[in-house]
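One chain follows as structure tokens, the form predicted alone.
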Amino acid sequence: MKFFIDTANLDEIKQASELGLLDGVTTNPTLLSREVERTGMKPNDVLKKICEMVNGPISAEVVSLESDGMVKEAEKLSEIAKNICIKVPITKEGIKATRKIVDKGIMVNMTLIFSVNQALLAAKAGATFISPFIGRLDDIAHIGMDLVEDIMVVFENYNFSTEVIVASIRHPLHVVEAALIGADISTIPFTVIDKMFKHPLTDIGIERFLADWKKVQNK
């Protein structure tokens, strides 16, 4: 499974990148606006910096609601770096824009997927990636990971090349479940990446090893 980090925070991306595990980054207007406020940088400068830090796909989302506007934004954003991936919402206008953007050789991450039908439409339109939002489905008493499992079955049935990015991850168990299903990618908040390292038995084991070694050193 590929690991993306779901943030625009340059400090978090730097720390995660230093682990040697990052395959890409996903941002959205909310995450990007937070980093702009935090750093005082311009949005495109933040995206450019992220692209320099991580070699994999860097998702940058359009804000236009009409296909022509989305395409124009995609063209502008793609000038930032070769690894920019355009995040497009799953709407009729978004579907029309996706086909045009992909035909220009630009990656597309179709976002806000909440149903198999939406995933199927995105794959048919040629999206490079799709992002089902599992945490938001969990919030309304649906099992978000069931959607991922169904999408994976449909994509395998028809050999779609579109990769599935499990998004809106809330905790480490979501990552485990996505991996068990065989999802292509999980995009994970920095706080969740940090939690994935932790286990009380690991901490206890290290403490005991160090304590035993200290006894030997004192002899």
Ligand code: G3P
Second form
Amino acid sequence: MKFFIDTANLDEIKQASELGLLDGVTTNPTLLSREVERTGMKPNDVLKKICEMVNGPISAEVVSLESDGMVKEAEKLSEIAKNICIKVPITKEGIKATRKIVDKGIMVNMTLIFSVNQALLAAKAGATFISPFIGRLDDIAHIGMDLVEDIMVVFENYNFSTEVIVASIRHPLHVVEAALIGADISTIPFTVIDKMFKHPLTDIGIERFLADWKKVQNK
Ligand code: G3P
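Following the display of the form predicted alone, present the structure of the form predicted in complex with this ligand.
Full complex below, order starting with the chain above.
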């Protein structure tokens, strides 16, 4: 499974990339505006910095609602760096734009996927990635991971090359479930990456090993 980090926070991306486990980054207008406010940097400068820090697809989202505007934004954003991937919402206009953007050799991550039909449309349009938002489905009492499971079956049935990014991850169990299903990618918030390391028995184990070792240091 590939690990993306779901943030635009440069400090978090730096810390996560130092682990050597990062395969990409996903941002959205909410995450990017948060970083712009925090740092006072321009949005494209934040994206450029992220592209330099991580060697993998860096998703940057368009805000136009009609396809021509989306394509124009995609062209501009793709000038930032080669590894920019354009996040496009799953709408009719988004679908029209996706084919055009992909035909220009630019990666597309179709976002705000909440149904198998939307995933199917995105894959047929040639999206490089799709992002089902599982946490937001859980929020309205639908089991988000069931959607990922169904999408994986459909994509396997037709050998679609579109990769599934499990998005809107809220806790470590979501990552486990995504991995058990065999999803291609999880895009994980920094706090959840941190929690994935933790186990009390690991801490107790290290403490005991060090204590036992200390006892024989003068021998
Ligand atoms: O990658 C999608 C993600 O940013 C949305 O997460 O927690 O706002 O539903 P959330």
